[in-house]
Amino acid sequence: MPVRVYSGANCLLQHPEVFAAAGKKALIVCGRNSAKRCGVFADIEKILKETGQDFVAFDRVEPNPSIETVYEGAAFARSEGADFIVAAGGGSPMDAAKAIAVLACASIPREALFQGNYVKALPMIHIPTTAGTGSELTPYAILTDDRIETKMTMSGPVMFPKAAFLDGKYMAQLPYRTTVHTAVDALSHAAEGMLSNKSSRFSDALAKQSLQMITAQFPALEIGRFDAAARQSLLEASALAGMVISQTGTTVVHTMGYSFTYFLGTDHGRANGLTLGQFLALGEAQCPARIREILSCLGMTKAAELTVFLRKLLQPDERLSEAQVRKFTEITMKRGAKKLSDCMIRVSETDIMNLYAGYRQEGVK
């Protein structure tokens, strides 16, 4: 995890030589209001201003950004001729800057994109504004693929920003429900990274810091009521994350919830969260010992604990017919087949079909 972070109130405005050492014209990838709305944008701004770099702003990234919008942006970076990149926003502004930052350096035809070996990118610096998916310090960048009608992942280890901010003031405005969703992406990352067979001593660690750093949390998420503290720790521990995830990559989970959100619209942490607690129940039987390592960090020792605590969270209202059971298990058993086979938890296609039918709408064909 090469990416140099730099932590804590006002981290962004204390370090203009990051981004003077970067390039002499930056694109800020970010939505279309949140970066501005948050404040980050103006810092950004302000530093530019202060070391004379010339910059300009792609914000036209979506929710779950498409192929098309990453194409957009590389061919707009090209035609600007900006040699870094600064990425603001949650994870849809951070994924979209890694595949901008590859497009832009080469040309890659659509049907190649998903296949690696990416040879340069772009110099790239992060700042979240959420606390989720510690997208910040992870060489991956999840792209909607309408064509398949589910989420493809792009990732080589050029795809790692250089640097990254993480300052709890940003996230000061953020909705309630975003908070939730994105701690529990968090939590999804750190817990699946546990799950993994490519975890190890190191990454463990790391993700059992990240679970009792949110855990601390589960008061506030539940309240709805954060101070600065608890800001600045959710997006530490959902960095952390960010860490482990880069060494051991995610479940099956994150393929199911792809789903959710493609054709229901679910909030991606929270698509993650709908299943995560049945999941782990599914583990306590075929590996317990890893399972208790998990809840313990939670302070809960049943997955059933975990279940009934994101359903008080999230209280989940989507609803699925019959069809898109069997549907949305059918691109998880095709999309999903690497994620399924590295996990510690071994699921079979009746179980995924079990998981989603939990959501099952009677009556619905």
Given for the second form:
Protein chains: 2
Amino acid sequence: MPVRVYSGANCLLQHPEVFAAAGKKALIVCGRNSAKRCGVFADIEKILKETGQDFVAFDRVEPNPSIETVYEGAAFARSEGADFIVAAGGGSPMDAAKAIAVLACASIPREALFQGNYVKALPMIHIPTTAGTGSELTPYAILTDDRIETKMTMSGPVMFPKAAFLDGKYMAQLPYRTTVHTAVDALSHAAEGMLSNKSSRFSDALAKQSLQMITAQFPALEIGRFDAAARQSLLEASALAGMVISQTGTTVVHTMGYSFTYFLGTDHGRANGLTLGQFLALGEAQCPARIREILSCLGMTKAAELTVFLRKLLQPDERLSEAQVRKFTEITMKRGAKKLSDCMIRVSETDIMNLYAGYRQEGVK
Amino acid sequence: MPVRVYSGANCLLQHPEVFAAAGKKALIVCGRNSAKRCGVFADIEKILKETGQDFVAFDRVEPNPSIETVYEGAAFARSEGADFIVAAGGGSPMDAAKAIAVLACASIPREALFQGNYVKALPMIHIPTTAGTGSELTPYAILTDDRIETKMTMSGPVMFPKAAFLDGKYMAQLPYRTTVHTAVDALSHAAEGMLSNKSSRFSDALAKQSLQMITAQFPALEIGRFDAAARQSLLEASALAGMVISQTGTTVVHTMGYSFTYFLGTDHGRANGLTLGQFLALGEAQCPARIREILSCLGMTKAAELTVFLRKLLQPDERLSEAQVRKFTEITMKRGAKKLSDCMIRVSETDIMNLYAGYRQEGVK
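The form predicted in complex with a further copy of the same chain, contrasted with the form predicted on its own above:
After this comes the whole thing, all chains and molecules, with the earlier chain placed first.
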């Protein structure tokens, strides 16, 4: 895990040298508003003025960024002569930034975009402003691919940021729903990471710590009040979970979630939370000790407790038609083959259909 | 933590590409016998023949390596034109290898050896054959400095190995005492790391996992029987603890231990174990919650339990004269100033003297 992590209040402003060492001209990658609203954009500008570095902003990254956006961003980076990237925001800008960093260094045709073997990327500094994705500590960029109606992943060692700054102050005004959905995303990363066949003592250590830290914030998540310490703790838990999935990847819970997001617009973290509890329940027969290990970090003994908790927290109102259940299952089986085989829980097509069917409601076509 | 970690049975032979990518000619750094006896030397030779890479061995690293040895090794590396290093053995060869890697790239006078700011080092691949030092995952090289009668530390980001291979099979024949002493070293790293003011949620996650894994081997350590799983687990616990001290450093327990080693020849890990329990006991009044957190990973509630356990395990027979207690205390105060100030437990000169005096025995001058 080659990312240098800085953590704590005002850590960004305390380390202009990290920016100074990164390059001559920065491309700031962010969404339309949030980076400006939460104050991180102003802090980045302040530092880059202090270090005397040139910069330009690409502030057009949409939620669940498209392939078109990252090609646009890369063309912009080249035309502006940017030689490093500062990414600020949630998972979407951070993921887009990684793809832009790769595409700015090499002409990769769209057909080959997800084939890996990326040779080079612009150096990146990531500053998360939500606590869920952990993208600041992963080599992944998840992009929406309209041609196949789901999300796909770019991944490669060159896609790790050089540095990540974790300061909860940028989340002080984060809306309640976003806070909950992103926390569930982090929880999902840590739990899914523990269910991967690629998990190790190293990834487990980080996953357990992450789960325990998120669990300590369950009361805050339920009542919706977050002090600075709670924000910082959720942010660090999310970063820990990012380190986990850097080593293990995610599971089919994520692949299933992509269809909720693509077709229903469900927030990413929420989409994972919709099936996570029932997914763990499937594991109770197959790998009971492992499931108990995960649940004990959550202060629970049965997977059903997690399902109840997540339903209370997320209040799912997603509605799927029978046709959607079939379609989502088909996409998941096709795109999630690797994740299915990497997971300790063996999941059949029928299992996936049943997981989705939990969200089918009467009268929906 | 930029080291790529490979773990498990035969992981070395499965990854010749790591060697192939490291350079043209390897300098194998090891001790006189152990690397050959445990089989790792033959495995390294096999791989380098397979990849067609040239190599030469520097097999003269003594326990607690001297400054002279690393200068010799560096001169040898240069005269042989080695462009990467394979280090195999316990902490001594691995630490020596890091110093050699730096000195092979730059002429550093002895007076400036511990001043840091090392610009470059030969790329390194580390293969531990004991489970204690964690050196394969740290940027530290601890060398014995006869001029000041203690050990000193070289440290710098360029001193991280590129890769580490963790295979417990090389420890199958490790003598009982060495196994115990090195396990206590790892335990000490994890516990001391949690007492550093530089500790974080990240280092804590690794430290707790490490402590729990070592604790699971307490029965094996007491009876002296280790199966392959126990060996591998101790090795991974040691690596985790190495990651911890990469972030936090160690505490004054280590500085105190250096005098036991320098003047009495006490094994390094054992030397830490001699005072660790009483050191934690000092913290029970100052930072009780933190000490409880550490002890709970060990399945204990009082620091005194750790002292009893370590005494049973180590059966200390070190004898110090009053003059030695004074001298060791003086050296510790002088060389350990930074460690004293970085620690959550505030320790006075009198405390250190009392810790040492626990080992003073009647009639010894």
